[in-house]
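The form predicted on its own is given below as one chain in structure tokens.
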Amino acid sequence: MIRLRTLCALVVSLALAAAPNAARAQSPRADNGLARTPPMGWNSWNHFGCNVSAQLVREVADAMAANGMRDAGYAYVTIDDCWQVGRDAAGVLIADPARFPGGIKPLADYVHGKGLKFGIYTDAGRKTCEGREGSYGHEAIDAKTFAAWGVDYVKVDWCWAEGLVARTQYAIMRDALLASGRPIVFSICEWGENQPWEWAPATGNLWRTTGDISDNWNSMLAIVNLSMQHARVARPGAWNDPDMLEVGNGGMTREEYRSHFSLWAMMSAPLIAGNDVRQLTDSTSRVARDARDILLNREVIAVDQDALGAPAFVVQSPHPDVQVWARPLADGSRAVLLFNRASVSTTIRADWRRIGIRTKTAVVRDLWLRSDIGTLDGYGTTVPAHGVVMLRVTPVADR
């Protein structure tokens, strides 16, 4: 079996109501105390696929420590599929000795030495999506192995799982990680096929809501359409995951990548970079310059990482291609996104009452221009095709 690549083509309604919060009616989750804000970091899959090695991971860690990513909050350096080649006589996973000489622990130590955290990949099924050893039947030993290696984050896929029940298998892995003796963020990756929003908040720290993302506008938009329906179940320690970021991989325009990053921030999604971050400081590359500007925008990151952990909803949509998103922030302000899904420039206006501001006026700041606009009684502007304007709106007390 190969990794599921084809995104669901279903066209969903843009209704403002989100799915009922079934998860909160369940018993309390086995909370590991982690991921109180959406995880941030880097994962190898989107750009490198199976071409992973210790050398690549060391270079990525070096880059993230030097290019501003670590200081902006990107903490996890995660190897995806293809690092493992089998098990030893004791059942312990073996890293590819050619690509990971010395094994995984020295690599995790190196990443930790750069002030970063280390992540790894496995599968809840019998094999991984690329046919390597899965964790089915080995959950306890794999969790103990990961803990001994110094793993801080584990992504668990769902290939080669015929006849298995996702809710059951992921709970087994959850319990194994909790018993491992090391705090490890648990990322559930079953692509939204088993309604994880109904049970995963009691199981993991984040769960995929859709199939895999591709580096193009239609793929990104389809994922937004699906993932936005489950906003109500997310909360500190438990997050909807619409998949990793494609920013910097070259398949979208600058405006589209800004929209991609802004929408993930508004949805309180994990911000897991999927590009070659070693190239982020290449001043000769427009793609690299744009990616740096987007990935290191601390004002947009601050929205994603807001302590309140309340994802956005669409609060105005006078036309299917014109949307105003809003989410409350911990300091009483609102993050607001004017989102133009159309292929032509469009004027979009946010009404204070509709976004939850109860005062007549509010201070408006543009987070992409990084500038204050003024104290206003509403705000409208022209938004470029496939683009966004992202605002922080702070109410001013009426006199």
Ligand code: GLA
The other form holds:
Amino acid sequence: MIRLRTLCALVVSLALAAAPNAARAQSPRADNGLARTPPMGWNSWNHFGCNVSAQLVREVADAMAANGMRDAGYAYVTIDDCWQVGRDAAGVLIADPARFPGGIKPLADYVHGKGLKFGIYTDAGRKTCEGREGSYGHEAIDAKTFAAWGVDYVKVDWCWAEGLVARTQYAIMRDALLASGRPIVFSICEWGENQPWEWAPATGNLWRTTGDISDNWNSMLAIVNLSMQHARVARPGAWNDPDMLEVGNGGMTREEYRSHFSLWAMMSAPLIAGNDVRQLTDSTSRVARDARDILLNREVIAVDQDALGAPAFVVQSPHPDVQVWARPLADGSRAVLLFNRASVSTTIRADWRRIGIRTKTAVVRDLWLRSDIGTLDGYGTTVPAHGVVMLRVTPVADR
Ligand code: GLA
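What would the structure be for the form predicted in complex with the named molecule, rather than the form predicted on its own?
First the chain shown before, then all remaining chains and molecules of the complex.
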């Protein structure tokens, strides 16, 4: 009898312990099935700010289809802030008629016609950061409007949101997007101010972890320091977003941009180019040629897009400026980053055990040199100031 009662109590407490998970699994939302790998694309903000137009977006789509970006995986062409000028009598958002003659739908059609996807921007508060109409109180109609226009991706900002609760407002938008019936990637942009890593994985496909990036080394580095703390939370369909890329905008050196791009790839960050990608087609400028070389490095992109979506960690740091990052990949190899944060070059060495390789030897491939280095029992090399050496290390079975 006592035994039976104990057994009953055990069953009840096990059921209770499982309940929160069961509730989560049944909640109407979380997984819209999108962004199984980090989204890739382009966004207007970092380079063009408010200077957006249909013409620009069409030229960007043309360029991405022609310069190799689309084929390398950059899919979403997103207009950021400033496309909207108000609402009509029915409450539908109106695009600036001077800059977007004909409205958004034909533009989305054009982008789709180039084999790309179309993204747009709004704000969960009353106004956008540039003072345009926000979606607060209009979530359902805006989601329906975006779906009708053929939008595939929505970035939702957090200006003019005083007194609102981020978790609640973004859940309202999530549900509105789901109810729209169109698959739309949901990008949450509240700058990491409301601990999004605690709730955003059940709400959006990506969430900003920090304030805005600027086109300089210190800004990029500060973002890495913050964002990497949340590495464990990311998973297929739900990614930390350390903000859009500055590669090609001219404020960092080639080494620094390579570091920026490599770090984003190690972190499984969304790869959203923020430069004038029109310049990558037949460009003669050094900055544009470097940007092209960086943004189109398919072996680095493959690390970012790895199906496992496993987090990267710093596994060795003999000095605060010297780091070895490592991350397991789906094929059993490791992505490894030798990262020199200092302003003088230095030698950095990766130990196989520390990066999670259990065999004695492994094949080392340098992803920036695009060449195999050899079959080795560890690897050390000189890393330039503010630079990286990025490797794929594949274990070789011991005899
Ligand atoms: C905020 C966002 C930026 C950009 C601007 C637009 O600052 O974080 O990425 O969208 O708003 O106003």
